[in-house]
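Okay, so here's just one chain, in structure tokens, the form predicted alone.
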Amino acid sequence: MLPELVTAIPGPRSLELAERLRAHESRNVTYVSPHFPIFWQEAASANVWDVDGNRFLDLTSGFGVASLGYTPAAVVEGAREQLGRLYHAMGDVHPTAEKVELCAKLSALTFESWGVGPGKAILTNSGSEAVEAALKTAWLATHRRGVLAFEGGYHGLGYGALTVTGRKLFRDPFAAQLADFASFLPFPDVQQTAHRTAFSRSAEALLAPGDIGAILVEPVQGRGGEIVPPEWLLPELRVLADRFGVILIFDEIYTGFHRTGPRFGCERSRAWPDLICLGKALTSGFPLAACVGRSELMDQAWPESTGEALHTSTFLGNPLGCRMALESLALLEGDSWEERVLALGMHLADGLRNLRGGCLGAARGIGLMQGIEVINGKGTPDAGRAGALVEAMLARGILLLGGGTEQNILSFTPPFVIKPSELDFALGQLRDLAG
């Protein structure tokens, strides 16, 4: 449904809650201005209602989580049944059947599906923790401390994940406490001149000394600004990983589960990782993620438990989260989401390209993971204008996020259930504001 606004945006209740939040939450967390944020009350499909009764059209999927739309019936009913029966257990001591089923399902959807063999999972509470579980696995398997990562990459803000995140905005305030095991290469962009030979030589120079044990990459950079690499990148990383005996890690927390079209972003180029990190759309809304690896690698790296797990947490394998993941995965496997996402993505891409002009620059992305640059009169990034457009779109009932390393990208990651007419409406509003 299209937006329906009954108050000014933000409405009086949202303004009141923002004032209270500023009094009690660390001020670095939630951005607050006279025009931002709204406070959510409920959501369904591609719509969100705020505490003032305004209906919004969501182009964010709640950071890519609500790929199936908000509150899909099967997930809600499954969660309700699980909540009434058991919503906490001892995940690394006395687990539940739901944990078993989810680990088996993740193996089936990843390494078994690719013909590699069985996989084994470490369930986590967040994507950042899944990345850190992958880094630990690589260290235990190789005993090489180095990690090759990419400029612009985003892998989370815990100290381990932050160390391999290629964003100065997040790293610099904590640089004195970060370890020095990450080396960064520029991320090849399909829209720019990206030479495979030159890239490989740069990577080889870093890998040759033999102190790097892992390569970590997003198949498409999400928070880096919807940057799609050339199709040779992942296969080339697979070749390099095999040549130098390092562990190849794909961070598919954002790209996984059909966000770019195929089930996983790596399936576009048919290059398979040793470890894959999953999250976001995995549960349709519960804080649960996973690091899944080739079974033989996981057994090589991690010792048998003797009663104390080397990587665990109080809520590992939470039964409510596992049940929501199982229900979400059943829905994701039950329909032709790849075809739908690719068709909607083409529609969105055409619409974004037609917006180019004025303060709007090049569009980019794939599937339902796309963005458009906001630039100034000199053609350089304009983060201030991008932020103003996000606020202006909110005032018209459209939820949109900014992103990119220069913070000048308007990011479009809508739910898969959005309609072409709803996308057209949102693009029309952006055209009016940017014109």
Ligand SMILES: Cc1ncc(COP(=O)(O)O)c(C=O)c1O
Contents of the next structure:
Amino acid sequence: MLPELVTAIPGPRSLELAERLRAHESRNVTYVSPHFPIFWQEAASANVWDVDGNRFLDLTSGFGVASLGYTPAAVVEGAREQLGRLYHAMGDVHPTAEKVELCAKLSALTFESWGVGPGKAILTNSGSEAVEAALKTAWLATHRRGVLAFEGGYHGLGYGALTVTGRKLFRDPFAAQLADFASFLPFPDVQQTAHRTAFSRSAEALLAPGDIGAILVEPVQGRGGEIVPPEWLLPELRVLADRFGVILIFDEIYTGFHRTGPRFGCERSRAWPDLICLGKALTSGFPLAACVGRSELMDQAWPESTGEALHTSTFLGNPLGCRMALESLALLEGDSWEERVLALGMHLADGLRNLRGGCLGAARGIGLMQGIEVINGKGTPDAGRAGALVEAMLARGILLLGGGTEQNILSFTPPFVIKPSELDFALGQLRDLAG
Ligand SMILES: Cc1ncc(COP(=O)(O)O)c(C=O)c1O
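Structure of the form predicted in complex with this ligand, given the form predicted alone:
The complete assembly is shown below, putting the previous chain first.
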């Protein structure tokens, strides 16, 4: 449904909550301005209602989580049934059938479906922790401390994940406490002619000394600004990983579960990792993520538990989260999402390309992971204008996020259930504001 606004934005109740929040939440967490944020009350499909009764159209999927739209009936019903019965167990001691089902499902959807063999999972409470579980696995398997990662890459903000996140903004304030095991290569961008041979030479120079045990990459950089690499990138990394005996980790926390079209971003170029990190849309909204690896590798890396797990947490394999994941995965398997996402993505990409002009620059992306640059008169990134556009779109009832290493990309990652007419409405509003 299109937006329906009944108050000024933010409305009085949102403004009041923002004031209270400022008093009691660490001030770095939630950005508060006279125009931002709105406080959510409920959500369905691609719509969010705020506490003032305004209806918004969401082009963010709440950070790429609500791919199926908000509150899909099967997930809600499954969660209700689970909630009334059991919503906490002892994840690494006395677990639940839901955890068994989910681990088996994750194996079936990843390594088994690629014909690689069975997979084994470590469930976690956030994407950041899933990446850290992957880093630990690679270390245990290789005993080589280095990790090759990419500039602009985003893998989460826990100290381990931050160490391999290629964004100064997040790293610099903590640089003195970050370990030095990551090396970063520029992320090849399909829009700028990226040369495979030159890329391989740089990667080889880093891998040849033998200190690097893992390569970590997003199949499409999400928070880095919807940057699509050339199709050769993942196959080339596979070749390099095999040649240098390195563990290849795909961080599909954003790209997973059809965000780019196929079930996983890596399926576009048919290159398979040794470890894959999953999160976000996995549960449709419960904080649960996973690191899944080839069984052989997982068993080589991790010793059998004799009573004390080396990597676990209180809420590991939470039954409500597992149940929500199982319900979400059943929905994600039960429809032709790939065609739908690619068709909607094409529609969105065409619309964004047509907006070019004034402060709107090049559009980029794949599937329902699209972005458009905001630039100033000199053609350079304009983060201030991008932020102003996000606020102005909010005032028109459209939820958008800014992104990119220069903070000047408007990101479009809507739920897969959004209608072309709703996308057109949002693009029309952007044209209006940017013109
Ligand atoms: C590719 C990628 N990896 C990891 C993360 C971190 O996940 P979380 O925020 O759940 O810790 C994100 C979050 O945006 C992400 O996009």
